[in-house]
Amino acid sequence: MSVMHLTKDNFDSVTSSGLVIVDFWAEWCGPCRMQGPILDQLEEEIGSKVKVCKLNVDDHPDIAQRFGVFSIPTLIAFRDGKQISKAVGVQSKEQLIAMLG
């Protein structure tokens, strides 16, 4: 598997079940580019237990607004469709794992 890219068409269905972490990001964002390889490591290590996803806020501002994303990167963890944690700024792999509970 690899990091899944979300859109308005699949966001709700992907986040509605299981454990999911979503990186709200944009192409032009330097810190977002730093977060990318960390998400890849997370996906490699625990991708069988959690869906690791990215959502481009420039392409889907309505979803970013729905979750109160004002700064990027913002990472939000979901369990069965419910938000369980949120962090703003680049997060280490250990911080991401902690967000997942």
Second form
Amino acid sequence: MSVMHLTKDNFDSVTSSGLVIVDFWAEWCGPCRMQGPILDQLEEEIGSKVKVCKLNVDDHPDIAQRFGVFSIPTLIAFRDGKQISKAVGVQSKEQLIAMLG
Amino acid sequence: MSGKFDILIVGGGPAGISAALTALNRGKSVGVIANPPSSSKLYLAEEVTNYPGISGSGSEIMEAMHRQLVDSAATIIEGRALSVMPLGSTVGAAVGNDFFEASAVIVATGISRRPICAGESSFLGRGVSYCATCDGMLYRGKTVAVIGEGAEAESDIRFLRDIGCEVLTFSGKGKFDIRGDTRADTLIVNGKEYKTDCIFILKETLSAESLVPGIETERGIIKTTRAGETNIKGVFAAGDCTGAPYQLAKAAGEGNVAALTACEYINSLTKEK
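Having seen the form predicted alone, please provide the structure of the form predicted together with the partner chain.
Entire complex below, previous chain first.
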């Protein structure tokens, strides 16, 4: 497995079950590029228990808007489709694990 | 631009330059994230009379130090550092829309900047942003406010206009208040209200806490050991950002010490492998 790239076609189905963390990002954003390798590490460590995902806000502004993403990177954790936490700005691996409860 | 260095230094003032020269002497590859020399506090000093061996105006001394950096083997990265964070075995730094990695980072950002707007910290990420190149695209076709001065702010204002934002600009001087409900929607400048979709606050230097999440500080001052270590592995600090006295000799001395400590730290990493 590796970090999953979400689109409007699979966003709801992927986030609707289990523990999911989504990185709302875009290519033009330096801090987002720093978040990338941290997500890869997270996926390697806990990818069997948590779906580690990314959503490109440039391709899917409607989804970003739906979740109130005003600044990137924004990270949102879901449990069974319900948002359980949200953080703005680059997050360390430890912070991401804490977001998942 | 992106890249990997042994040591990345945030700040091109006396502490940062001293750290860069020391690390180069020890055979390390060095990147320095720097604003123009005129933005250093030293630049404004009328006369420096207590630095051994040299005297002159602050601007003369700062220009001479900057020339030394330019002539050195260090890579100068122009721009505003946005975020510094450990990434496991290395430390990452985001500068505008670029990303760099280093074995060690030395924070030498100068005197700490407090928030300049009421409501700035509480609305950060909810209609307040420190990074136009990151978040500007989310506000295409909308009205945004920019608070900031200097070449960096000017280029960011151009960028925002180019992507189709209506941009209101304010210099850093004045009384600012940010209001809103779940997110910021109003900027009050000297009593006058402006409706905006986002407020970009473009300071030359972020506060230590905004720049390095989780760094231990006391009233905005980074806590370090005498060797320049912070509470974060691989992150060191030197100069005015570590507190008073705000003196050239102290800054240059601390830059030297932090660089030596960082070099030792890197050597110990190589040995572990």
